[in-house]
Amino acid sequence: MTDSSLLLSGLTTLRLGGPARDVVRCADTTSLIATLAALDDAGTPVLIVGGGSNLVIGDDGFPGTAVVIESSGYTFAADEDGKPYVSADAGLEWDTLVAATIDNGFGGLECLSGIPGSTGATPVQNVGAYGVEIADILRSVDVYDRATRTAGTLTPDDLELGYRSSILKYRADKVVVAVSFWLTPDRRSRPLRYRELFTALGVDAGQDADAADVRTAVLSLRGGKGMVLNPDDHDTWSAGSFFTNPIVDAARAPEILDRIRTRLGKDVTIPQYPAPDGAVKLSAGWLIERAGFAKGHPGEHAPARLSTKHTLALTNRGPATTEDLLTLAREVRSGVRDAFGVDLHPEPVLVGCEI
């Protein structure tokens, strides 16, 4: 029998994943650097794991150590123009630092707002939601590299953010320790760009709000999609939005648009965005359901199904396995190319499984 303490499965929002050979916790970031030199001095395959809600991982589990991000210290501060940021370890719970930020008076990440993970996993996705990303607000990324075993620091330009990506994205020599972000005063938001959440706030679109304000209209609307953890609700057993928005180069676009017409009708509106170098960004979960997938799917009693709030994510319900919610991703990315030539993508990070 499998000692429960090595189950992954522990360690992520999806609840799902089989054994590591071994779990090490970190609580702060000398006792991970250290632990990360020796094992890879001993030559043991390493997953480093934070909050587990972008990770999907195998039934077979990880021939190797699990290390647990756990440090959770951060500090405020200013630099020599007086402008306030926040450093937090790789560790604290991103939404532990979103409160903080308000209740120390503080604006600037209210828009990511119970998203769940750690701070150190953030600028590696470069996360974003109601109209702010990473990419908005970060300042800079301490790193540990493996490879040299020195410290560094990366600033946002050495990262090459782009949607839902990062050079640290698909790789484990460098290992964020902590990191920074611009912070704005009063505990004013930044500029609302989303109209879901500007509607709501009452404001026009441009204008800031009060933090706090901005936070509690952040988490109701995240919480009727099933966006924000809740251990008695399975729509939040998920790893959020399964598929990134495709992105359709501008080669394609004009067919790949002229298809869905085809397909739903010349008079539909397609939700579209402008992407880099003519490119057109789309909806994976307006696709998703317009090419025949409700919220629920595919019913009550499968183990794994998309969640009953938002077809963007696929959730477990309980006895889900992970080859269970894969099976699940398979028939959906294939509905949506059958129906619209269209390639979903997975945003979260695949271990010892594929799609």
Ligand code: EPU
Given for the second form:
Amino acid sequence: MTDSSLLLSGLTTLRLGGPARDVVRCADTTSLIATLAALDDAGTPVLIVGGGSNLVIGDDGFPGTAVVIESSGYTFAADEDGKPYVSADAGLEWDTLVAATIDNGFGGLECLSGIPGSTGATPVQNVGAYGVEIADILRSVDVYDRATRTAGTLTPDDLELGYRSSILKYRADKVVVAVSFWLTPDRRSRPLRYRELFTALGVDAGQDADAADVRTAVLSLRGGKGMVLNPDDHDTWSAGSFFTNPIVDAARAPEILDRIRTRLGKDVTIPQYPAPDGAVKLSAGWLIERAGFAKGHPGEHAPARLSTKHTLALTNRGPATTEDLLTLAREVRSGVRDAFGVDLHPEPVLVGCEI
Ligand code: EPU
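For comparison with the form predicted alone, would you give the structure of this protein in the form predicted in complex with the ligand?
Following is the full complex, with the preceding chain placed first.
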């Protein structure tokens, strides 16, 4: 039998994934860098694990060492103009950092409340929610470069942050060890841009509010969608959104929008947002639902189902394997492709498996 401490399912929010050969936990940046250097010297394959909220690991696990980042310090400071910022270790739980900034009288991170995972993961895929993304608040990222064995600091420009992407995604040679974010003083939030959020708070688009109130409102909106971790609620045993919102390029957009109208009726309101170069970003959750996959699909007894609160979250009801989850993902992907001609792409990082 596999030693349960080696099971990667214990390290992911989906609670899926077979064993690693070894698991090493690093409590600070110095031990993290020393551990990586020693494993690289020995030629051991390494899987870096932060909060495990964006990882889908295959049932066969990982043939090497999982290095779990558990560094958790943070400090507040200000630049020469007095502009406040916070610098945090990569392993710090993201929402602990968000709460700490507000408790210390700062705003800036409040729209990103309740996102599962570690601080170090947030710049890697330019995490975003409720009208703010990491690109809006990032000051710098400290990385350890496993190829050159050096530590360095990257600016937001170096990272080429895009929609759920950066130069750090899908690569393990540059490991984030710390991140620094700009804050706002007087516990004021950033300007509120997400309709559902500013409406809930009773303020106009573009206005700010007390960051603590914004945090409360965001946690409530996320909770209603099953996007706040709760061990007792299987709707939250997920990797957040399983697919990115698809971006259809300008040349194909009219044909795709026509196809959606042909299928759903010419008066249908299609959620869509402008993307760079005339492209159109569609809503994956909406397309999934309109392609015929209801919340909770395929039903109560399935080990892996769509969340009963949000069609974009694929969830483990307890007994699922990774293969169960991926079978569901493939079914949803082909259903959306057949219905609307739109290809969905997974948003989490897949390790030792594919769809
Ligand atoms: N919708 C449905 N059915 C559903 C859920 C949503 O039809 O079950 C439609 C609705 O029309 C809704 C629209 O989809 O208005 C958008 O839904 P939502 O506001 O929940 O946002 P999302 O596009 O599904 C994105 C991010 C989330 C982020 C929210 C809030 C991606 C892939 N996902 O979701 O981020 O929290 O916006 O800003 O961009 C994540 O990346 O893991 C994540 C959870």
